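Only one chain is given next, in structure tokens, and it is the form predicted alone.
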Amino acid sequence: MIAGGPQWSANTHQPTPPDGAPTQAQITTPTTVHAVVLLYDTDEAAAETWSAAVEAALALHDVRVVHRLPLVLDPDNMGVSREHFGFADGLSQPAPFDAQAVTLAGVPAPADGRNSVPLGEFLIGHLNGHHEKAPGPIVPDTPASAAAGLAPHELAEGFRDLGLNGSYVVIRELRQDVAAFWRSMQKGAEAIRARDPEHSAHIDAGWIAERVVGRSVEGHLLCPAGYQPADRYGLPDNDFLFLDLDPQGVGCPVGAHVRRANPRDSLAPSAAMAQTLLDAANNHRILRRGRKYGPKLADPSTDDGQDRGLLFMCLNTDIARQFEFVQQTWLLNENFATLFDETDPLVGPAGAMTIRDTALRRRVDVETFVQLVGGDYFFLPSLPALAYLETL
């Protein structure tokens, strides 16, 4: 479980009860410095005593916890986790390297397999996908920087690096009303079977759910066999292309959400251009890091009035080339890949989604039900930084 304390901004925090009565946004002065503490332990009791603790060591220093969120990661005994609407979560994650600063047993780490990505993309100071060192904060060269450890900078002579194995971290708070979503696909299943009955008898809410997300339930990727075979340790095979596997999206949508979040190489329009496009969209990955809020929802199609999530949070070290481009150029791209006036049928507005099936194109209404309630931006220190941070 996690359990903490981020003070949200007014224009960025202004939730909605599930009875959809409005509440007052929490107001705070322009001179509010903003923080998020993230509490980690396995125990749920343990987590809301160490919260509890926090929070009054916290106010000591006039420093006021404005939001708590109780979190949790349930992996099953695959060690896959399921978000709320029940499909596997987390499953697609970049592969870090750097010669010199990632090691496995010992050894370095270098770039291995279609998902690696330099680790200058998640902390600050190392070689990026454009072999720049990623920049950071800094800051002046004195004996409480030196004595924190801070480095001194390579750039910036009489200065330290702040920012040195730091990252910046975006967080969004997203709100899930799942029955609503359960509707909403039996809904275009519906409509699909009584506009073909004839070829469209398999279509039901589970089928156009599974093409909204792009996998199976079990995270399986849809492709035109049906689902992708599973690795060799049982779990669902991130390792591969989508021009090889499934270049027209018969399998899984041009669309789907874990596709417009990681193309690969599906924008490349030739199999020479592959590789190219691959490390370009690999350039704009990001380490993404999901936990649930809410109890679980026992029955999908019936709502208990009880609030439930996603607490999203992501590492990259340019926020604007990476979480931003993929939530504007691919996420919300209302042309995205050949594609016109849709956008991410998961967590984009409503609106029409299409479905490449055999010789058919289906296209379905699909309202999503997913909700921005909170979010902000952060700096994630390295240790040093947090000792140097001690002394201010």
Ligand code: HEM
Contents of the next structure:
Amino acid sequence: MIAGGPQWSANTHQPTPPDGAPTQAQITTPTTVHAVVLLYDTDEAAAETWSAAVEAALALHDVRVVHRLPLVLDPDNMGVSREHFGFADGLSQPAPFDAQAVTLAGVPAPADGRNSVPLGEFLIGHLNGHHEKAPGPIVPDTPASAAAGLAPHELAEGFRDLGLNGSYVVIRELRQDVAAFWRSMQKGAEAIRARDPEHSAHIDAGWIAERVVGRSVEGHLLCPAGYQPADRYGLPDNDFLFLDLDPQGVGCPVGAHVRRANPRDSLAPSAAMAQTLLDAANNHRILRRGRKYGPKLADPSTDDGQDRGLLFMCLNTDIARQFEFVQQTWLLNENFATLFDETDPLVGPAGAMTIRDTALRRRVDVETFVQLVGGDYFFLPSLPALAYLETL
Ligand code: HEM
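For comparison with the form predicted alone, provide the form predicted in complex with protoporphyrin IX containing FE.
Once more the chain from above appears, this time first in line as the rest of the complex follows.
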């Protein structure tokens, strides 16, 4: 539920024209948004009832709800949820650790493997990847801020820490055109088979789609010999690096969504630099908490005219260094790694994608399947911060 910065546009259904310029029908009036309320409940009916009650309570204070989006997380029996194109999503997450935590023996607690990221990357007021306390908003030291339980700010005398234990949330409403996605995968496979009938019997729409994402529909990483085996819980393994597993991107293409979104150590020019580049990549992690909206498309090859997509949500304490870096320097970088003139094949605009297929290099054209409908950046307050904001 979104109560009315800027940037939440009313939507139209026009795809972006090939030259990228918006048509008249695409130019929409942005809606001013001041806050987002996320209500989590056990089922849709309960969430609807709660949402109506919250909306009625807000109306008493002249707060207008400008956008409502029923969201679902429908995990399977392994706890894995799939996005609308059909792929397991929400799998790879950073593992936040507290750099100040100590073991019972009094020594610093060890970080937890390759996905370890300091807590301050996600919680304001804690040590981040730059060994600084992630900065956040402060408020004057008043009876109200003290009563709400806000801690005195460590550096700013006369102020209390409104940010401590809060975070920043990036929200993007991303509409997905599922039929266009699968049509494009089909066209790509047909084009390769027509060009190279002798060596391409294994290539179909599913083969291309897996390479666009970089994982199988079940979520297993693509490797030169097939798929990365499941972990000891039977779930897709996420504790991997690219340099030893697949340095050339023969399994998981260099430009695949997951390899761009988190290159891990793969941008290292040599094995000696692997740890340095892994550490550098871990300075740009985001904690994703997306949810689907809209009904599942019954027949993925035929559009039913209904609105569906992903409400992409992620937490980070430095939006420019984390979310924006991932989007700009990795996903939408036309010269990412060794590539030229192509962007993320899943979420980027229409264009080419390079797929290494053993000795061959395949190029397929992908269309635009994901459209940004609206979004903004928000401060996520801690409970004491929320109690203080209530007094204003
Ligand atoms: C509709 C749009 C999108 C879809 C359908 C989508 C889908 C996926 C899927 C299927 C995965 C692999 C499974 C997983 O690790 O969770 C994934 C991973 C990921 N995506 Fe997206 N995604 C979308 C948009 C975005 C955007 C806008 C960003 C960031 C700007 C992003 C960042 C990531 C990251 C960081 C990973 C994890 C990579 C890793 O650590 O291995 N995604 N996405």
